[in-house]
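One chain comes next, on its own, written out as C-alpha cells in the form predicted alone.
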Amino acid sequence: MPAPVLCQSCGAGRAALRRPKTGQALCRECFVAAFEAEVHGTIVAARLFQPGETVAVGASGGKDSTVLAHLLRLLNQRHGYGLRLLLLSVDEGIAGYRDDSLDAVRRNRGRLGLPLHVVSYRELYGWSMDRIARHVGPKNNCTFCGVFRRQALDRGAALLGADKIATGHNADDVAETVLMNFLRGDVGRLRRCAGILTGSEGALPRCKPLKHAYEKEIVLYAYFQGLDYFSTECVYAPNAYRGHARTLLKDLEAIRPSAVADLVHSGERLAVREDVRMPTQGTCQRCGYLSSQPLCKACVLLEGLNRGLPRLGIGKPSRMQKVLTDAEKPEVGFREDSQQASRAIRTVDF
C-alpha cells in the first residue's frame, strides 16, 4: 500500500486534496486557512470595503453566495472590517427552484444571525419568471431574468440603505463572462466585466470578493465547512447562451488548467482603442435607472410583456427604442417619483 501523501503546507497532516488552483496537496485545515486568507487578501488589496459600510450580500441559496455570506461574516469578525452585513434575495417566481433555494437562504439566515430581506419580480414588475416563460417560450428567458434581477438587487439594496452590494461571482463566472462578451463582440461590457468593483458611474457599487476563487475550491470549502446550500440548476438555464461559453471554458480548462485564470487576467488587461465609440451612461426616461439608451433594458422588456409582445425587447436596440419612445402610451413600469417608488417596492424581512 502506498504511503499517504502529507500536506505540503504543514508537513504533518494527511493531504485531503490537491488544490485545483495551485496543484498543492493540502490537509483539510491548511486548505480552509489558505482559502480564507486568499479571500481576505483579495478584499484588502482591492479595498473593497470601508469601515461603517452597510453591505447587502446577494443571497441566492447556491454555493457561491452561501460561501460568500459565511466568509464575510467570519472575516468581518476576525479582521474587524467594521461592516454591517445583511442578506438580500430576489424571488424571481420559479416554482420548484427559487422557492426551495430561498428555504436554504432562510436556514443560513438563522445560522449566520444576519437579517434577510427578499424582493420579488411579482411586486417589482407584476410578472413572475414562470409567467414570463409561458409568454416568451423556451428561448431568451435568461435575458429577461438577468436584466430584471440586476435591477431588483439594486433597488432592494437602495431601499435598505446599503452602501454596497457583494455578489458571489467566482473566477469561473468572470472567465465565462469575458469569453461570452468576446464572442458577442460586446466591447462595452467586455471592458468592465472583469472588474472586481463596479458602479463608479453612479450605480450602487458592486464587488466580487470571490473573483479569484475557483468554483471547484468553493465547492470544497463549502463541503469542509459543512455549509448548507441549494445545488439544483435553474429550470431555464439549459437554454442560456452562457451555457455554451461554460462548456467551451471547461474544454479549454481540460487542455490548459490555467485557462480560467488566464481569461480573468486577459479581461483585466484588455484595452480599447481611443477611437472606438463607447456607450454613454445616462438615465432611463421612465424609471430613472442607469441606461445608455433613452429607456433602460428592463423598461423595454417590461413594456413588451405588458403589450403582449414579449419579443419586442429582443432585437436591435435602435429599433425597439424608437418604437417605444415614439409611441404615445401611458408609462408602464417604475415611476420616477421616489415616494411612489418606495411604496411600490418593498422587501419581505425575515
The other form holds:
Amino acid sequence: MPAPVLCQSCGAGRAALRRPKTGQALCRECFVAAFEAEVHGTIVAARLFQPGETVAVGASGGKDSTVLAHLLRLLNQRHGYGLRLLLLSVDEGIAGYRDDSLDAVRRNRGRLGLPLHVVSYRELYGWSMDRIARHVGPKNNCTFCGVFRRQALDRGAALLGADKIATGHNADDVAETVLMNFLRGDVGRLRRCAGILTGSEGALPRCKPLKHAYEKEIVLYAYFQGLDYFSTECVYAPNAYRGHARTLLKDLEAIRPSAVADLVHSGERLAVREDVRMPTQGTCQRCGYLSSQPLCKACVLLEGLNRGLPRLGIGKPSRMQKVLTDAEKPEVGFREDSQQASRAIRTVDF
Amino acid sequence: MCESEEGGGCGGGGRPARAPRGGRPLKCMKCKEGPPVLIIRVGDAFCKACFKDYFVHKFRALLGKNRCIFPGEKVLLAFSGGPASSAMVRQVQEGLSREAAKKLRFKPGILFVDEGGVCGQGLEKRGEVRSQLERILRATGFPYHLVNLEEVFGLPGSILRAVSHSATDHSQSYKEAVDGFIQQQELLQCERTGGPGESLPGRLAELSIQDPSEKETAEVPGPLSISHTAELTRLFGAVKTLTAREELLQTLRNHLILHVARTSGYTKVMMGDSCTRVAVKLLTNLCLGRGAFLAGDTGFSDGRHGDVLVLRPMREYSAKEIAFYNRLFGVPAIFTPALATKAPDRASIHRLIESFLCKLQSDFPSTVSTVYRTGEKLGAAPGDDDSDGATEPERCLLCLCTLDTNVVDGSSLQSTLLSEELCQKPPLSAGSSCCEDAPTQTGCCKAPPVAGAIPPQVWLLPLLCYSCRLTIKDMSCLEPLPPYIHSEAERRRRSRAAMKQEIQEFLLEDDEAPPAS
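For comparison with the form predicted alone, provide the form predicted in complex with the partner chain.
Once more the chain from above appears, this time first in line as the rest of the complex follows.
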C-alpha cells in the first residue's frame, strides 16, 4: 500500500505497528499510551498492590522484568500507588548468561534510581548452576534452576523486608504454563498457574502485573521506550520440556493471534472436580518453606546434589521422599554418614 | 497347542505366555493358549478371541458403570462412517444380539449427517457415499436416518433452548429412575394409541425393525435442495478461518443431531469420540478458550440440552485399538473427506493440535493418555449445574454452555475488552486519563459510543460464550447464518430487553455484561 496507514486510535499519526493483541494499526504514541493504560488497568482491577507496600521486583535483566520495573516506577509516580520499589536479582551462576544480564540490571538500576539487591545460588545453596549442570548433565537443569530461583526470590525479598514480589511473567508465559501443565497432567498447578496474585498465605504473595501483556508487545514497548535489556537464551534452556509448549504456542498465535489470551482465559476458567485429591500445602520439615511434601523440592534437590545423587529429586517423588524423611532422623551426624547413606540409596532403582 | 503348553508349563504359572527376553511372545497373555495377534500395552500380547472379549467388555463396563440408559429407551448412534463410530455401532450390535445374560436393552437408531455440502463434494459423489452408507446401515438391521447438513436451514429456534428435565437428576437411584422412565413410557404409549387396548400392535410395530426404518428414512427429503446447498456454501464462505469453520460445522452438526433426536423420540445420543479424539479435543478446546466447558465437551455424559443426554461410550479406546478391532473383525468403515482433509498442519488450531499431539505421542508414548486423564479430573464450573432452578443460568446461543463471559476483575477477558476499547477510542481522550477518576469502573470508557464502525457481530456477541464469540468474530457477515439462529437471538434479545425494562429503575449502571458473581 503506497499511502501510509493511519493510526486507528488517534486517526492523525502514521501507524507504526499492528498490535499483536488486537490487530489494530497504531502510532507509536497511542501504542505506548494503550500499553501503559492496560497494565495500570490490570493492576487496579486485580487490586495487586496496597498503598505503602514494599514491592520487590524480580529483575533478571531480560525484557519482561526490565519493562516491568520501568512500568511500575512510571505508574507508581503517575497514579500515586504509594509503593516502595526494590529490584531483586538472583545470580544463578551461569557464565556467559547471567553475568551479562546482571550487568544490564545494574545499568537499569542507575537509570531507574531503584535500590538493587542480588542473591546468589552460591551463597544460598553452595552450588552455582554451572556446577550443578556439570553434575546433572544436559537434562533437567531447568528443574533445579526453577526450584532454586523460586525460593531464592522469596528469601531475598524476605531479607529486604518486602511485602510482595512482582514478577515479569507475561501472557505468553501463562499460556505456555497452562498448556504444559495440561500436557503433564498437573492439576494442582493447572489451577494455580493462571492466577494473577498467588501464595498469600504463608509465603510472600507474588503477582504478575504483566499477566495480560503479550510477549511481542513487551518487546515492542521496550523498543519504543529505548529500554536496555539483555536478550540471550539461557545456555541450558534448549533441552527443556517447556520448549514443546512454547513452539506450540507460537504456532497457535500464528493461526489465531488471540490464542494467547484465549488460553489464559481457559486457564482461569478451568474447574477441577471436587472429588479430585489435591496436594495439601504444608511446610518443609527442614527449611520451613511452603511445600506439599514433608520436604520441599529445593531441599530434596539440594540433598541429591550434596550426596552426589543429582537425579534424586527427579522422577517419582513418593519413594524418594520416603527415603529422605527416613534418613532425616539421624540428622546430627549427617555429613559423616552421607557416604553410607548414599550407598544404601543406590540400591533403590530410580 | 494345548499339549505343548501343558507339558512345558506344568506348575509354572504364567511363564510360557511370555517369550524369552526380547523375542515375540508365544502365547496370549490372557488365556495362555491362543496365538497372539497383537500387543495392546507394552508386553501384553492378546489372541484374537481375548482381544475381542477385552474390547467388548470395555464398552459394556463403561455403560454399566455409568448406568444412565434405561431399558427400552431409544438411543441415537451418531455415525460418521469413520472407524470409531463404526466400531461403536458394532459394539451395540454385539450387545443386542447376545444370547448371554446382560444383554443391552435399549433401542438403537443410527444417524448419519451428510456434510458433503461443505466439504467440497459434488452431488454425484455424495450420492455414491450415500448408497455405500445405506448398504452398511441396512446390514445393521437398526432403523436409520440419513440427514443432509443443509437441513439446518429448516431447524426451529427451540433447538437452541435447553429443556429442563427431571430425569437428568442424579440424586435418585438408578432403579427409581428406571421405574419412573417406564411409567412415563407407558403413559406416552397410552396417549399415542388412544387406549391400553391398542397398545399391543403399537408395541409390535416398534419391535419390528423394518417397518419404522422405512417410515423414518422416508421422512428425509430425498433430492437435495440446491438452494440450501448454495446457502450452506455462502455461510461457510463468510467464515474467514478454517478454525472457525470447524467450530461452526461442529455446532451446526450438533444442532442437527439434537433435532433428529428430539423429533424422533431419542433421549440419548451416543457419540463415537475415541480416547485419542478426546485428548485432541481437550487441548484444542483449551486453546479455543473453552476451558470452562472441557468436562461437558469431552466427558462421558453431557446434559447441557436437558432432555437429550449425549454419551461418549468410546472414549476409553485409543484410536489404535479401534483400528485393530475394525481390521480384525471386518468392521466396515467408509471415508468421507472432512473440512480439513488435505489441509496443512497449520491450517487450523484443530489440525495443529492433532499433529502436535501425535508427534509428541511418538516421542513420549503416554502423552495422549495423560491429557485424557487430565481431562478426567475436570468438572463443570461451580454454579454451573447446581443452579437452584429459580434462576436459569444464561446459556450460549450456539453451544448451549453456561456463559463464561461475566467479567471478573483482573481476568484475561477484562484485559482484552480494555485493549479493544482503548484502541477504538475517539481521539479526544488521551492515554489513561479517562479512567483516572474512577479506576475500578471499567464502564466509564464505554461511555463514548463508537460511531459508524460497528461490526455486524456486535448485537450477537452478548448472547455467546467466550469461544463462540471468537468463532463469530471470524465471520465477515452474519446474514448467511441459518434463520433459527437469528430468530432465537431476536427472541432472547427481546426477552432480555423486557427484563431490563422491568428492572430499569433499580439499575445504577448501564452495562452489557452480566455482573460478576
